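A single chain, nothing else alongside it, follows as structure tokens in the form predicted alone.
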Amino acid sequence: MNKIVCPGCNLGCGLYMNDVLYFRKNAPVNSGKLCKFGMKLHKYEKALPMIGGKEEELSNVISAASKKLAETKDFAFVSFGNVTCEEQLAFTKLASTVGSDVYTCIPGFVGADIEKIRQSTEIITFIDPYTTYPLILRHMLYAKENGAKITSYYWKKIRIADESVILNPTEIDKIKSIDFGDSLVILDLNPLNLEFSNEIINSCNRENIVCLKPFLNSTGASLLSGGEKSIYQILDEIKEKKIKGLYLLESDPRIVPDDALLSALDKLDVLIVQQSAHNSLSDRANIVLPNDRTFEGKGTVLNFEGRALETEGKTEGIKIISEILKSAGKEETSYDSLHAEVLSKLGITEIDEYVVPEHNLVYKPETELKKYEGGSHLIYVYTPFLWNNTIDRDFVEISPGLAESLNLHKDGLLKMTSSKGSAAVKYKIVEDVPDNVVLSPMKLPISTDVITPIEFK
């Protein structure tokens, strides 16, 4: 039976895994509780070693990847943080052999620990904890039961909040005028909302920020990698032929709302993916290297607090990267040497999940708040479950007022148009949604951004 960490998000919930899943009652973050993602760790078709869409022996695929790395100029390496620190470090060593960095697409930031939520008297939140990070809700409830005031800034009213301020896409810059004072701030830092998160982080005391992230080891990946480009910058540079080769390690650019941006991948000279799942990205790749599933890997991960956690499992991903290094005539690496280097870089001598080490990360935001026009908007309310290809809702949320104005009937479809075309989707009527907003947990084909101006047919 292996001790593992749930890969659903960057909270770092502790589990035991064998043929079945067991709760770890003494895990410091979740104390044996799990959200619905952790209760049903995703199962999917495993990726196979492939070249040009055909299955090959792994040794041949490794040789092909090594050859492409040697002969292709301007390679970029991307790893969001869905692997252990040890595998991330191995990946940075591989990138350095061709003079490149590893881009995590999430700036490094380590904020307040989870206990600070429970001790807070005033909390300002920019998430819907009921659907995005449910275990954070438990700690918010504890604080509220002890007298904390909770203020929510979101696209709809949040039940736990004493005061809900509904954000308007056309007036999003009003978040600049929020008086944060000494309040604890809870926000979500992910590849798609950087300009929004940066504005908040720059406006309040960084020691009072609980900065949640979507990928298990987002924090560790940021600490060990030097790249600062966003996923949008990378796709733009591919279109401009500044990036000609792309190596993705358990990272899927299909998360971007506008599928048209993904056409950039077709302009690459070579696309290498190293991942555990077989999906449309691996079908698109020139070279596919199979990887351990996130919760199967052995090594160290850092949660949103910077707390070092241990997972017990296999090191196949590291072995593949080491073999590529060897095939390219470079120095091999091993799990043991990587683990020792990880501990040194983290400034710790051992992994103690009950201690939150201090990490010094320089946060360098460079984005500006976007401005949105239009009277009605489709908002992509992504959750960590979506990053892991787990779709649990196939409908959008709309207000009773909108349903009445459009004369919608039960079992009907909501019809919308944007600059990209039209869509008809299932809907659910929710009391706390504004009349001019449609909230979607799915990436719809009419999306042009996280917020898309729309009209109703």
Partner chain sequence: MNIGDRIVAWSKDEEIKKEGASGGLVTSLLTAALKGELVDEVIALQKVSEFEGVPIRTSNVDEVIKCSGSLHAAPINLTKFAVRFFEAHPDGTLALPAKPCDARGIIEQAKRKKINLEKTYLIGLNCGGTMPPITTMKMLEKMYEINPDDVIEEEIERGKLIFKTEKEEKAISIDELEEAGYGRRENCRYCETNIPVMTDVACGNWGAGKNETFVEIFTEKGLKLMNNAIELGLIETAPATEKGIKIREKTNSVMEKVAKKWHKKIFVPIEDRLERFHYYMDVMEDCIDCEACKYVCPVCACDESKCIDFYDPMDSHKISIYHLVRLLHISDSCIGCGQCTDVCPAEIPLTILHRRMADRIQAKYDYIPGMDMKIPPSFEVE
Second form
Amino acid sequence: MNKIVCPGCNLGCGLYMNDVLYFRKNAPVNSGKLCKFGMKLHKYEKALPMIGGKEEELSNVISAASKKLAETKDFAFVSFGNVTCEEQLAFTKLASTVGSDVYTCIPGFVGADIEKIRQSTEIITFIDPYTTYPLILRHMLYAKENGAKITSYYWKKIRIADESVILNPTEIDKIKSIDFGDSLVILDLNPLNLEFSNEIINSCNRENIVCLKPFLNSTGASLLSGGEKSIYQILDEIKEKKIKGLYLLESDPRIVPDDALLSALDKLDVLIVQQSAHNSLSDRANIVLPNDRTFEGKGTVLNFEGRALETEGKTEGIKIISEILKSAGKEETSYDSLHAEVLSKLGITEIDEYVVPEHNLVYKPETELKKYEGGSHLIYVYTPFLWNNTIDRDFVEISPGLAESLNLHKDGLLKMTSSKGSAAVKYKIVEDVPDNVVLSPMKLPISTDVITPIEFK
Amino acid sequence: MNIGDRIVAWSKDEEIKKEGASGGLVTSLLTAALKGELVDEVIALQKVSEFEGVPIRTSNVDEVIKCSGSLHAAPINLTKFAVRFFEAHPDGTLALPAKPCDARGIIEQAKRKKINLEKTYLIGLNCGGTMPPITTMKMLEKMYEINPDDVIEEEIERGKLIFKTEKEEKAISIDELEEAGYGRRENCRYCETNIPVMTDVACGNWGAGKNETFVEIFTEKGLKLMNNAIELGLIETAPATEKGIKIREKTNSVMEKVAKKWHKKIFVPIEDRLERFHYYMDVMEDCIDCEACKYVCPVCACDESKCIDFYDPMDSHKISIYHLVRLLHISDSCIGCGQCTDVCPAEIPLTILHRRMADRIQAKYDYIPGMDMKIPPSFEVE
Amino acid sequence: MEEEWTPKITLFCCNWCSYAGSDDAGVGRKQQPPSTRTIRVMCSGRTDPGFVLTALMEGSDAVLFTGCHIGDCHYISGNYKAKKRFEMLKEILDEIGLEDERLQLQWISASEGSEFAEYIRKVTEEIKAIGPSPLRQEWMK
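To test you: the structure above is the form predicted alone. What is the structure of the form predicted together with its partner chain?
Below is the whole assembly, all chains and molecules, this chain first.
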């Protein structure tokens, strides 16, 4: 049986993978506690090597990819960190052959470890631990039992919080006046909330932040690669023809709330994707290279605490990248040499060690917090599990007051219209959500951003 | 040898004898069952460390030998692994070591036609309780002042928990450990089934000498298991001594008494109706709808789960129907194995909730689950 | 003046006896309070515990199981099954702290129209006395 890390919250709940999934009761991070997402991992359709939509021999595809890399100028490399540190490092080497770096779209901020949650007396949280990072909940409960005061700032009431400050897009400035003091801050840092998290990181003591991140190895990837661009900037530059070729390693730009932005991908001269799953992105690519499934790669993974975890499995992805390096006339690379280099780069000597916390947020989003006028808003309350296709919540959350004012009945649909059109969706009634807010855990086709102004008609 | 016999036995293989607990009998019985073609596969707990075991299903004798040794701090239930075996090989035969809760889970599944008990050889293990691995590691550091990585052997003997390292051996009484919040898992403390009388043979070190195992044979299958191993020359036996039998009985009755005391302490009745209502509301409030408790439950046997049939994450109910249906649905079969509490990421004391309900139902219908195949599941109506 | 609160009672009727009984009550113009919502099932044995729990969670103040008298079941043993389920449900509802009155079982034959009306009157009074179900969300109407 292989030790694996679930790409959901990447805390490392201690899964084993064989023909069936099993879990480690003595997993160092999680003591054998489980959430359902990891258990659903093995449902995937594997991507096959392809050129121009046609299946090809892997060696042909590799040489085609390396040819394209040599031909095309202004190539961008993107890897969110859905691969092991070793593969990320190999990818960074590949990018450097054309004088580029790898963009991870998430800054390399490494905060405090979860033990700090347990020892805190005051906690300020900006997440919904029940759905976004469920494995954090246990530690918050522990702290609460020991007398910690939990204050939550979120779009709805969080049950565990002693005090829930309910945010509203129309008064988003509220977060600027929070008195953080010495409180521990639990924050989610992901490609879509950079402005929001930047605002918070800049106004509290950075050593007190437990910084949650999505994807398998966001932390490791962002420490090993230096590219500093947000996913929006990359799409913009493609549109402006500043980027002509794009190589995506297990990274799906379809996470952006506005699907219209993805039309930029059509402007590319060449799109190479290397990923395990077959999906509409691999259908769209000029060249498709296979990869180990996110949870099947062998190597080192850093969880959001900055703790190095070991995963066991295959090294197919690394071999492919190494082959491309070889056919480009560069030095080949192997798992063993990569592994040694990863450890020295991260400054650790063995698995289970923590890397030194990194509090410099070099990465600066261009924009300030957006302002929203009055009216109603649809908020995309994404969870990392959704991005890994392991959550199936196809409904939005609204307040009882809104349901009453729209005269909605059970099993009815909520109709919403934005500048992009209309949608009718199932809904759940949740107390303590503002009446002008609709929370959607899934990306709706009418969304134009994380927060979309809407009308109910 | 006859059914009902009580003997002591040990492995003839020196290596197994050394690695395995109490003379390595269980490992030898498993290897013998494979070698003598009594079974197609065996399930065993592969030791990763003193605090972790991974259940494996194998027909390879060498792999089984690697699995020897007792793991008190790897509280795993093997029932679902047996269910999976029969899903894959409906006509296959299987042997596995079974603590009382494994055996009871297997019998409940057999009643629901998920396991063919006639083709399952249950090698029972006497059990005084298992320990949660992470807490145990902490306990070693605090109470024993031993580095968990140095432990080479652990054992429970005469109410004391013993840990051995290369250099030393330390014993502390379980009562003392449990006072300090360590020791056995909560559900093991109040478990009254210590000798698995529902299996084919019950093995244990109570009443046995050093490097031997006390065995009681319960069934025809058990007899077959033992004779097979003797014929293959893998084990040796001797009659149990009168003194040994007495010690075993006494240990068992002491354990039962302690369990009853714990039961009383943990299951304090909540007399007030409203208080009960708020207790259930509060305790289930933090559920994150992950269904992990269902995934690990050894007695849960629906093909299409009843508990999620009426449950929709879209509902905004005060108490989750998922849990209520589950409480109802396994109230007759809950064996109190503690897997659901172990796995819950929101720290809901699920085993206690299930036992509260199950105690009522099982007392009402005078039904103890997992003891034998005679009584059908209590839901059955004539 | 504030309107008097009427409880909402979910009533499961079997097709052969109790539904006919409730029909008989209607035809005979027997006075009964407008508190019940009737769900016709083919047999009381069809009443899944999940139905009862869902009804309670969705805002019913009480749930009534009704069916043919023991021995009269159209499908021979359906009402035995109903009885067993009722007993188990009773235990769980008591365990989670719900009042005894909120779940009741009554055998009603096709000709017992007046008994039926009387029974509904009695139950409605009982539920009125104990008030709304604690399981009902405040915003549920």
